[in-house]
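Only one chain comes next, encoded as structure tokens, the form predicted alone.
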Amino acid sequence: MIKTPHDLQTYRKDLKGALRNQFLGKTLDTFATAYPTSRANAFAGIDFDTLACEIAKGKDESIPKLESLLEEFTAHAREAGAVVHFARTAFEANSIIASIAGENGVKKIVKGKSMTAEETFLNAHLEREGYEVTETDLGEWIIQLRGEGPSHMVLPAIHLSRKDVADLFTKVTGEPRDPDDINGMVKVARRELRRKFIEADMGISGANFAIASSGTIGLVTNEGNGRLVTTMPRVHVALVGVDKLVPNLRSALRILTALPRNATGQVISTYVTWITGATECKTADNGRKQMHIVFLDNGRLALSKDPLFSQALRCIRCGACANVCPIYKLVGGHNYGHVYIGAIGLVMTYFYHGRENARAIVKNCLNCQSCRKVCPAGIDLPGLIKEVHGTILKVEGKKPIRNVLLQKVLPNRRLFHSLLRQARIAQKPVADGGFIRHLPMLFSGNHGFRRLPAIARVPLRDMWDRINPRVDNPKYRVALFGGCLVDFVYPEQAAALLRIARKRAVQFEYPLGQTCCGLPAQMMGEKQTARAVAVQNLSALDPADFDYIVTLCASCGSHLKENYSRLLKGEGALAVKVAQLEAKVIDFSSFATRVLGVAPEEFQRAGQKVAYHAPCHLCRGMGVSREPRELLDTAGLQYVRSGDEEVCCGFGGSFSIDFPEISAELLRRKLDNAEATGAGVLVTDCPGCVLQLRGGMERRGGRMQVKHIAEVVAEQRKS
């Protein structure tokens, strides 16, 4: 049985122990490496982005018509010879396939990959009424064998190394394997499989299809097992969740387009198999097979009439979400969710398997935006896991002492920016060149893998008037939201910001009554603290007044411009205003580039060598990548692509206090690719980056230098 921690202390022991694990990591990394170019080839000639919203809009139309769906499969599948039954429950699921191996008189049983009977533990209940089943999928039988449960939804053994399997399968065979044996291991399990077909009097299958219009289930497999399992044993059952049907098999097909692809960079795969109804069956007594459809509901049908949380069951089981994930890449499945693994398992084990599964783990996110820009159904999985973090949170009624405090804190600006101004004094003991000395208590221990920056002595706030000129005719009024990095602890990237622009007919303003952005209460699953926020910076800062709104922080223009609108939806006048603002907001690379047009004679050409880090919030938040580099080659600057340029650094506001572990490794990676580029500066677009890669910098003893994008530009400019 499938065990996960229920608590964080628990749940970071494991996390712990799975970075430990040398070949995990390698293994996992050696994947993820792989995987985009794969993918990506695969793609060639599709447009992705198209193809995702066709299969979202088709999705979106089949959730709420499940049961007429059902009704419609039901009747054809009838018509076609099969059984129909329908399981509220994962239990009356398992019950429903027990009882037809008794009617039948089965002994033994063999299974294909089934995501839907690993949700039910299918093989638990079947095992304990006394049948024997044996999973016939390589990497299934293989994790049966070891007792454990699937670590990736596409490939459930990817966690074990040869010499694992070499080990088990001299257990199981009693004859020593060769690790480096492939075929000879590959031939032990033809052997031990195949004897299991011929013997077996049932075979279980999932579904990826089930088409109402003609009663067909498809199968997408890469093994012949799947197809061994349907056609060889007298009676055949697929267990099939209802968020499956589809109205057509043209609904299937624009789905199989994105599956393989999606999942293994395979164009399609090996197998897709179509059964409609009973077929001929030499071992049955009539001389036909019996076949059986168990649709399981277990909440989907709940799911499928929620607003938010519907679209959960667009997903495709593709595994792509896990596949993108760094967090994934660095602990593997088994500690990156339940039954389901990836950012689509922390979701669905709230509803499928409980709050007391979902308690720690969905806390495991860096809201890095890579499985949403990866989901081929479009599914806002960064979003649903912070739902479900804060339904949790909520329901529990048991929140953490910093989450008590934001929830007082963030909504009145003029204590929270009194507070940040009274850390300033209260730091200078253990201030030291504009880093903290010595770690508060909170930050102790396992928090040491970076310098955390002091805060600055004279905030932006209280500078602006000074440093921002009053230009005559301005041909742009612009707003500069700061957010809490720029305003209280990196100034100078604002300053930066007024240099580059300055003599171009711009006009800056600094709204004072601005805050914090929200996104940091949003993190923590404070949904009501993040819309409190949202009001307050949109009444400080009217969008109708400005041409563009400028941020410095990725993080911060990403939820502005995405998460405002969602917070403060249904808001009446709010609603317009908000989306008056997302369609101003500008990250400072585009602004540089697309609006002030900095051109390359404003520029020193020193050709100094700079290496870059993708903030995630704007690559895939904001949809920015080619800005960025462009500016460095305009200002004169010789840009070397580095490894994992896009993946995330680490930091994730509070995910890097509840995970620094996860954290570091992260933030280590990205250092260690960086600095052998050989550049002399780390450049970021980011103060949120820059705090995580700087402070990293600094505590490794690093020569490198890391940089806000807009302070290099401003430092390139001819005098």
Second form
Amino acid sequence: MIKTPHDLQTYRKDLKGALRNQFLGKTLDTFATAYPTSRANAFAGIDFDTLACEIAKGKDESIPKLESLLEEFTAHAREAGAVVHFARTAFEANSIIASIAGENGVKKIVKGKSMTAEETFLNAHLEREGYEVTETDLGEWIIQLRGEGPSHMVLPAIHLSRKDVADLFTKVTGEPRDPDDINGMVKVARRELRRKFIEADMGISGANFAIASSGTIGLVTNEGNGRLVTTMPRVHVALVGVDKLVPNLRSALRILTALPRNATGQVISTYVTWITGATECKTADNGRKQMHIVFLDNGRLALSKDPLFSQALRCIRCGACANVCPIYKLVGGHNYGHVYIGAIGLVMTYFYHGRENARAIVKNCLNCQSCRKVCPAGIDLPGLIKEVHGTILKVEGKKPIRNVLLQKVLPNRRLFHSLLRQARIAQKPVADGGFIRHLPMLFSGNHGFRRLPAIARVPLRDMWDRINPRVDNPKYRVALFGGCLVDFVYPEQAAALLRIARKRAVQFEYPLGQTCCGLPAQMMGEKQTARAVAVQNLSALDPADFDYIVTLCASCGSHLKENYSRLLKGEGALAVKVAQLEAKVIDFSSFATRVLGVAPEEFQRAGQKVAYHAPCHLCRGMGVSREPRELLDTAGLQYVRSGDEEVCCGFGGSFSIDFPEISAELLRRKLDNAEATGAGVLVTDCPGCVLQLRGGMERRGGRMQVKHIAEVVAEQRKS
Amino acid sequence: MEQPQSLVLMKQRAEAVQTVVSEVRNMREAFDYCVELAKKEGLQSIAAPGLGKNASALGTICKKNGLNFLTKNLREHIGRIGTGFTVANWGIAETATLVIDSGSEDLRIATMLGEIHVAALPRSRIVADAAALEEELTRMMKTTPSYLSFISGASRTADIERVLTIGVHGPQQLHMLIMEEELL
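Next block, the form predicted in complex with the partner chain, ref. the form predicted alone:
Next comes the full complex, and the chain you just saw is listed first.
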């Protein structure tokens, strides 16, 4: 049975256990390394982003009219001899299927792979009613025999080694099995399950598509068990979530273009089967199969009516959000979801399997945007995860102390900043131990995997006038959005920016009314607080006053550019201001290369070798990946590519406080990759990443320096 | 005619999913291929439901070569089906897919429970991608009841340690015979 921890402590214990599982770590790592290449090959010649947009658009057109699509489907399917049922809940679906079995004198049931049947715990229900149920997808059969749930939506037994399977098959067949003879083990399944197909009275399948215009269901499988489940027994029941309804074949084919490519890197799965109505079956009474289609609501129609969460129903169950998730890669699906796993699983668990099961796992997101980038239906997965997280905090009314304090302190800039200043004097927790440790996330004592930086002696705002000369007749005016880390911890990064721009007739400003961008609040599920500081920053930085708004922090930049419009949606003139702000926000590297137009002549040649870490919020959040590498080259540095350069460093703001073990492991891998390049400096363009990487490098006593790209570029300037 | 280009793509994509592609002139050559293959693999029978008037020709060749020839009630022969032989309705080059109208139960059993599946595909029936067949497929789906199969390669799994293994439930080999002539 599936047991998902209901509290963070138990969850962390499970995670630690998973991190110690060497087989899991190795196998998921190999998968994560192989997947991007096979996926890219499968998509050769296809523009993924365009396809994802089309799928999202198609789904968004269908989702509001699922009920009418269901009617249309039902009419056509009935005409073709199928019986269509509608189940409001999981229990209803299971009961309907059990009574179909009962009415038809069924004893033995074979099943094709269906996540929807996993969702309703159909097997357990049917077994309680006395039916013999056999999963026929090899991976599903293996986990059924072990009494486990799937650990991946497409590869349900990926957490098991060949030895685990050999031991299991030895037990099942009573003959010893050689773990290295995988082909032999597959043949065991072929032999054992073929008998089951022949004996079964009823076959249960899921469906990847339900085509309304013809009443057709579509099944995508590789093994061929889907065809056998729907051919051999005299009764066929398809359990289908209403979200699988599509208007026509064209929509289904569009999804089929993406599904296998994104799931397993195949251009198509081996068998795609389209069934309309009661087809020929010679063992059935009238020579035609008893064909039943059970549509499952289980909360989907409620979701379909929500302006935000309806997008979750776009999911085509490819499992790619797990494939690319740096956390999934470390801990596997049994620790990253309930029934549905991966990023979509964190969201679906709340709606299909309840708050208790979602409570702990929903916190386990770095907001690194990898899943969002790979989603073939363009679902804003990290955004939805945060929404669920925030909702759970709100309804449970048991907020962690740091949320309560943040809610009180962050909207009051003066208070917030004076606390940061006091923290400098004390350099230890003040007021409340929990507060200072968590709020700026800089003072945590029990996170020994990295050293934490001290608060700067003079914050940027106090030195600004001194380091930022006034310019006569400037060509353009630029506001710097500092963010907490640049302002109070790393003001030298801002100073580097000013040095690079010197003598270019650019007037910089640092509006003092600016405060924290609000992303930490959003990450902690505090949307109201995030909104409050967004308004403050918008008042401090009126986009009409500046030509550009530069950030040295990718997290602040992507938050300003993307989330402000959501936080202030529908708020009249403010919403317009946000749109104007978005148009002017630019990251440092893009600003240096495209606006300042820095040129090789300004820099010394033959600079040292540098490695680069691409911040999540820059390469995915802001979509900037060429400019920083170009800038390193222009500045005369020798950039060497390192492994997993675009994988998260494990900081994730407050994430590293809730899940220090995961943060530490991601950091370890990141630093190993960087050191393997042999470069002397690890460069990145986000002060949050600098904090994590530099802290980790110091803790391990590594020889590499960690620097913000503005610093290394400034150092390369000819004096 | 975009045939040559589609044909090249078809062959290339088929290779990637371990489908064995051969070119034959006509049904007669397809039958010979099928029988030779069965003999080479040591199989005892060929199941070919739905061949219509071509059936007797294949039946004769089978008899000459000592192979059982099965055309109906295949449920009774499960476990004794060597090669399943079918004629595909369409071929999709982009994904090396055979589109086979599988309304007949016997045809489904022949293509799923044989050790080898051999499908003849008239060259003129190859299209570039699935979208090109949208209207045709919709029409087939609306001629109910309907069971339509896309088959792209032999049955496969990667469920044990992601090691690609061929032949889980369905045929262990898929042979695509691209035929110069139309069906008679």
